[in-house]
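Below sits a lone chain in structure tokens, taken as the form predicted alone.
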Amino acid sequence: MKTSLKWLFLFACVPLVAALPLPDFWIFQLNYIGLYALTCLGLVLLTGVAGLTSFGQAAFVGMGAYTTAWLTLNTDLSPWLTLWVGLGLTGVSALAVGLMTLRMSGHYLPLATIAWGLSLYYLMGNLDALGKYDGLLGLKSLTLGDFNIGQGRAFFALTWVIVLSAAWGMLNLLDSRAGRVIRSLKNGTQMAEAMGINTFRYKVIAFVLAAMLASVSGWLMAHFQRTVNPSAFGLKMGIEYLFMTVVGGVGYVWGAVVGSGLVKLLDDYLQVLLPRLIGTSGSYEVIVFGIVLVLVLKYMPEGLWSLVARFLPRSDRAENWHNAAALSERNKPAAGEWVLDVQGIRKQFGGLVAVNDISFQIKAQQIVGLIGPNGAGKSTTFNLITGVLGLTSGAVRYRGETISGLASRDIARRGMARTFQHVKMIPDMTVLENVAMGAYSRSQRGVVSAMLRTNQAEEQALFKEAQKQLQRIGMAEHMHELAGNLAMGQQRLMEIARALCADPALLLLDEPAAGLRHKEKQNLAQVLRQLRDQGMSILLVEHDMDLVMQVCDHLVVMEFGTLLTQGTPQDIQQSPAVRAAYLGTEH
């Protein structure tokens, strides 16, 4: 309920401002800030929290404007449609760049962004149809029926109700499950893939959706300035719409408004200014932007809106979902059913080979320990159980069916969920954020479901099961707790019930009992024993072999990649040879 208030309230302060006596200079001045702030919240989503940097995003301004300033110029088309037009243009163009592009990463993706954005530039700089570059001249402003819209006041309110509108989606769309997913491509795909999630369709989705802000921006901007040049959409302005958004803040959707409306106010403060001080004219404003990049980049990295967020009380979230339904459960094996059957498999990087012929096999109700000492192939053997890593040769079957050669996605989804030997997690996420996260296979509802808030009865399923299960693990006191806050081996236990949210067949453990303090252990041993009554199978990889032999009905055991032996945990304690492995051998 606060939060819509807030919402009504900052919607009811657009025609309160536009009605002000403000001179005309401030309400023009407002309007190019909601412009440019339309862009850069497009940056917010793709660059702050997907983490995927991109210059381009002039150039798809550049598309909105052009499309409508040539379909207004040269057809019967009302601008209400071009908008539309434009909005499909972009939309396609984004679609087809970010499949390019958006499998690459480090310096490489950025290098991209540059490279078809100068081809964009260059392309609306050397089409005769769109008057090269002098562009197109003569647009008419907007209009509702009779009534003009113009450059003042008319255009404030529109501009700064679709700027309201699409921050609102916004944040929307981030406190959402998909929201969740682009949040976690920042800190890499691996975690989020193990989750049944195609990481890459969301990367795609991040860039078209920022590439149809921009295009709105451009709409806006065309029927505002009334003629359309490639100046205003070259490299220089798609760095400029990264500086604005890095200085207001590039993680924070506020952020963007902050940051537009900084640099343009004092990109002509400085332009006025600094002739009067150097006395000579020159672009000198650029060298001052550069040195207050370096100075925000080093002692302000978050932005300058992260100063407001520390005072903004972090609100919890509200506990409705009680009532919730439950979300679906998958069918679980019969007790004595083959549920994992892994046949002879290896793994070889180069000269190096990692697992060699390794064999065996996982019943229904049954606790399996993966152990050996470190270097052993454990984890490596997880990889490709799970598909994180390919198969050299061999086979791996799940539940009857063949799993070699599936995308990690794609085994998660079949009912095997993981976790990890370094904790994989969303720092700025709540632990429940997180853990919901593991659910993400069990819900459908999408962006635009998101984005309108009519995702709401699904939110709350999601969140009623991951309370469940951290109520199982005994981590419900800390769900409102940011994760980057918990201790190692509370952050294990998160992950731990981030799996079993996807209501596994089969769940897989790499190393959960690292950080766990002897009574965490003991519940955790307790918590396996109950997991395996209920009909869960466990896979476990562990070095603490107290909790092993009190847990697994049988043990693998790996040296040097290949399989030593295997058995109960009696035989295990007795054979001479794993003494050997773990302990050396007398000379």
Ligand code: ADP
The other form holds:
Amino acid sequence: MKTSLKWLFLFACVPLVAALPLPDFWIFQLNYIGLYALTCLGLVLLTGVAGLTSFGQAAFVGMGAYTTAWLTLNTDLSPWLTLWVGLGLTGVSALAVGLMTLRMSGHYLPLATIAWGLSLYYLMGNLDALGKYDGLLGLKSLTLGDFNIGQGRAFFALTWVIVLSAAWGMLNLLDSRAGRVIRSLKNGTQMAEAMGINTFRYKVIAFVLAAMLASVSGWLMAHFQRTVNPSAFGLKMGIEYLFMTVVGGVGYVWGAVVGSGLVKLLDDYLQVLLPRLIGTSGSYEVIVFGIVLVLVLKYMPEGLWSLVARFLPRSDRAENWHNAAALSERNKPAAGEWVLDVQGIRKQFGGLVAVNDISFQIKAQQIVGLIGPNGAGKSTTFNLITGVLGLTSGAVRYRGETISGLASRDIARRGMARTFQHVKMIPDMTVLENVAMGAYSRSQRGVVSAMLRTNQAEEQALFKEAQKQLQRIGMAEHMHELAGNLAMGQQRLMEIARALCADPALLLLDEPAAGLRHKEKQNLAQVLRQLRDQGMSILLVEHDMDLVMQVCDHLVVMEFGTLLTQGTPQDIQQSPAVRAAYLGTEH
Ligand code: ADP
Ligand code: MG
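Would you mind giving the form predicted together with the named molecule, to go alongside the form predicted alone above?
So here's everything in the complex, that chain up top.
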């Protein structure tokens, strides 16, 4: 209720500001700020949240602008229709560009967006139909029936209602199943893929959404300026949009608004002031912008809004999910049934045989420990089973199906859930939200339903499940804390809860006891035994012999990539070969 009141107030501010006796020039400035803010909102999603840098947003603004300009000048189409044509064209182009470039890593993506921005700029500047570098002139203002929206207060109202709606949709998105995935992209994709998520798909979605926001801005801009020409959509503007977003706060939705406001006002001010100071005219403001950017990046890397955000109260998520429906559960193997059958798997890294024809099985409701000295090949085996690495030879069968060769997300969807040797989580999300990501493949609501907030029943079901799994491992009292603030042991337990959210038939844990204190280890052993008693099968890769001996039903011992021996903990403890290879060096 409180948030809907806040939004009501924000939307009510639009007609209020329009009715204030402000000078026309101010309204004019606010209109530009709104137009820029729309594009910057897309950059917040793309660059700030998903970690994908784009210098090419101005080109998408240009697509929206040129589409409506050409169509309204050459056809009878209403601008309200050309908006959708522009959105369609932009969407399709962004999809094509995204599919081609988003698999690139590191600096290749920003470079590709520069190339894209430049090529569209030259295309706009060289097509006769688009008026070459002079552009298209004589566009009409937007009208609503007989009412002329013009360039003043009515345009202000239209633009800012769109900006606020976009901000609302964006904040809704970020607080949803799909949004949590987009928020996870910045820290690498391995974790999300292990939750059964196709992360590439979400990169493309973020890219297309950002482009479409830019396109709406272009549509508005064309009818605001009543002329379009390439200079407003070139690389310089692309860089400027990114600059605005970074200065405002690239990780915050409201940073887009603050940044566009600040840069627009600073720009105008400097264009008057600098020539007077220096004595000649020229684009000196670019130099000041450069200096400001360096200072912001050095002293306030999260942008201006981070200063404000620090003072905003962080409200706990209302626990409104107690009546939510339970998520569907998969059928589980009966006790004693084979769950995992590893058949002679092998992994070579060049000349090194890291895993040398290893075979073992796991039955339902069994905890199997995979042990061996450092470098024995445990993690590699783990990654071969979960599909993170490809097999050199051999096969892995899971519940009667050959899964070797499948992507890790497809293996995860079949009910194999894992944790990581080095905890992978989203530190600035709450424990509850992190854990809810584990249930991704048991839910389906997408981006549109998230933005319109029609996903709430499913969201509640997800949080109910997350809370249930946190309770199961004794972490419920931490659910509203930020994951990054937890102690190491708690983070590891959180990962187990997240894996359990997937309703797995097989749980794979990579060194869950690493970095835990004695009492935390005892607690972990307790949790693992309890999970087994509730029907879970577990593969435990572990260094800690005490823990392994306490909880495992069966042990597989590796050394230098090969299988040394396997058997019950008692057998293993008495095996002279194991003592020599492992216990001897460890104890
Ligand atoms: P463990 O988890 O038992 O400590 P690992 O499976 O991590 O052992 O490593 C087994 C061997 O394979 C080590 O010698 C390691 O250096 C090597 N290795 C692991 N990953 C790679 C890789 N990606 N490229 C080359 N060698 C690797
Ligand atoms: Mg390891």
